[in-house]
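In the form predicted alone, a lone chain appears below as structure tokens.
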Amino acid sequence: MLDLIVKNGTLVTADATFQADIGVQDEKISVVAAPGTLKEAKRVVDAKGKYVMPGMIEPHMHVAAPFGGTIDVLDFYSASKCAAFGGVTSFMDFSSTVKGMSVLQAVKDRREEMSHAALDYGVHAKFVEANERVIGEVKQLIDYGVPTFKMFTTYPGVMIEDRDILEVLKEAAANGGLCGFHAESNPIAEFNRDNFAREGKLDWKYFPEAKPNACEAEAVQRILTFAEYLDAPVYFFHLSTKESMKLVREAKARGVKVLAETCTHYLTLTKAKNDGPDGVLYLMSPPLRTKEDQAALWGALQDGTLSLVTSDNEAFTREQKESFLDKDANGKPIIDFRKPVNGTPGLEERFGLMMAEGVNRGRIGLNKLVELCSTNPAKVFGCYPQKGCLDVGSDADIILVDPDKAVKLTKENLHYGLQYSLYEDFEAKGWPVMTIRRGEVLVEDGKFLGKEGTGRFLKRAISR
């Protein structure tokens, strides 16, 4: 007898849409059969009128991560809840590596922290230097199941020098690893930061101007040059500009091994949000851009220049963001875009935003949504076909989506416990009503049923 049958649904994968029933046994999809042919199971879920999709994968988030002297509001169990309500069944975070530290040990520490999750989880290794010990750990990390690395081209303290980037790129390419980058030009950012301060231009609205499109494009071009020179694969996190789209598209055409993502906030919000008293809530790096940039991102998703859409989730209360501001004589915060922590929520909203602004507006189809948010994350980050599809033998990570269910993305409907939502004006028609991880129901009837510590570490390997 099967453990679970999901019947009468419309299966939506990255490649096809069709009617079928799914049978689950021992946490795996054991059969995909014609409608009505599967009869007996310990539990039968009727998905009539629903889309049945592979669970979403969130490969880019920051949870329980120190940033500028504070820590975001979620831990890995509460993040599991937010994620599961948004149709996510697996997620990945980054090691908290600092200089002088073993990267492998930092990864193991992060794995232990993530073990409290109710979702399956992976770790990306952050590199901040490339001494002999660190380079010696590259192959060890890949053998450990962590083949994906991240480096920053900005932020002193975590920023890695160009010479060291080349060393890590070379060693990763030789051993089957993939290096990803937070690509912003530190010289441009620091130059503008200091000049804007001298000119008294510190209102929230100046933050996007302090990190203009050229700030991202310069770093993207530099990393592409390194990748092309070494014939090494590279990945870009959270690209936001039309210039970066042109650079990546042209590099792909030359045969450079480059993959890239954007985030839901760049697809749905513009820098106009930084202008006003609530501008502090919209501080993220890279910053929000223009409608022209936004159109370029959607075009890049459609033509394959961009392969993923992620959330880059890092949720802070307004009080946390404003706590770094100086106060005037009356105790009122003095606006200064240089001081608050950067980061915005998005883990729970990603599916809904892609429905609202992508599928429902005709920019992408349902199959493309699955490709961008489930299948490609699994392929790029090394856990396909275990994750990211509805194939026999894959983990039974399944979401049921009600195409008629409309949800407003208000703070009351989200589960962060924040007193604001960046997406109050957005309504998603089409929403996950059941989330299943390895055959176990995590969300049903608006309730979270996941148990702390039931997630499993994803040992990943990059396929060439």
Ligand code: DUC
Second form
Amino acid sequence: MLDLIVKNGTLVTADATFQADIGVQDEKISVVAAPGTLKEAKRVVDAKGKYVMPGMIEPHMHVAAPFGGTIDVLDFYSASKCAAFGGVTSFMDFSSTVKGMSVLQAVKDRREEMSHAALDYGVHAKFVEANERVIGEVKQLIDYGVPTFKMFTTYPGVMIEDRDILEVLKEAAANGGLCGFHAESNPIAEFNRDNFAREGKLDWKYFPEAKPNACEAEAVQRILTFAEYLDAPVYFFHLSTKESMKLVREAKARGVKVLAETCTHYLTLTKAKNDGPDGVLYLMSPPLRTKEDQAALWGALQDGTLSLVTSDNEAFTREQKESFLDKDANGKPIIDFRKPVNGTPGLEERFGLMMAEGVNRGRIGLNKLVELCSTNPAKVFGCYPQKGCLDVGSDADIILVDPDKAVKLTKENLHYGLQYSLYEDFEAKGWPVMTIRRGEVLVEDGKFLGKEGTGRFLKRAISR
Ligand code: DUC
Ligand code: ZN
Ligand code: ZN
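Form predicted alone done, so how does the form predicted together with dihydropyrimidine-2,4(1H,3H)-dione look?
What follows is the entire complex, opening with the chain shown before.
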């Protein structure tokens, strides 16, 4: 007997929409059949009137990640809950590598921390330096199931030298790895930060100006030059500008092996959010941009310049962000964009935002949403077709979406326990009402049923 049948639903994958029933056995999709043909199972879920999609994959988030002298509010179990309510069934985070440390050990440490998750999880390896020892670990990491790396071109402490980037790129390319980048020009960011401070321009609203479009473009251009020179594949995390879209589009046309993502906040918010006292809540790097940039990002999703939409989730309380500020003689905090930790929640909101601003507005269709948030994350980060599709043999990671359910992205409707939502004004029509991970129901009737430690490490490999 099957373990589970999901019947009468409308299946939505990256490339098709059709009526079918799904049968699940031993955590996998064992059969996809004509409606009404699957009869017996331990549990039958009626998905009549619902969309049935592969579970969303979040490949870019920061949870339980010390940053800027503090640590975000989630752990991997509470993050599993937020994610599952947002239709996510697998997620990936980064090793907390520091200089002098074995990258493989940092990955193993992170794997251990992530083992509290109720979702399946992967780890990206962060490289902060290159030397003989670290370069020797590249192949070991790939063999261990961690073929995806991250490097920062800014943030002294984690930032890696250009010369070292070349070494990691070359070794990764030779062994089937993919290097991803947080691409911002450290010189431009530091130059502006210090000059703005001298001029007394420290309000929240100056933050985007201090990290202007050129700050991103310079680093993107540099990494593309390295990639082209070495014929090495590269990935860009969180691109936010129209200039980057042009650079990536042109590089792809020249045959450079480049893939890139943007994040939900760049697609839905603009830097106007940094005006006023709540501006502190909207500090993330890269910063929010203009409507023109936003239009370029949607265009780039539509024409394939961008392959993924992620959240870059890192959730802090308002108090945490403000705790970094100095106080004046009356004890009032002195606004200073240089001080608060950067980062915003988004793990739970991604599906709703892509519905509200993408599907509901006709910018993308449902198949494209699945492609951007599930299938391409699995393909790019090396866990397809185990994840990211509804094929026979794939893990039974399935979400049911009620097309008529409208949900506002208010703090009360989200599960972070934060006293704010960045998306109070957004309402999604179409909402995940059931989340299933490897055949186990994690969310049903508004309740989280997932158990701590039931997630499994994803051993990944990139196919060429
Ligand atoms: N940017 C952020 O805003 N937060 C987390 C890390 C990052 O790159
Ligand atoms: Zn980043
Ligand atoms: Zn990030």
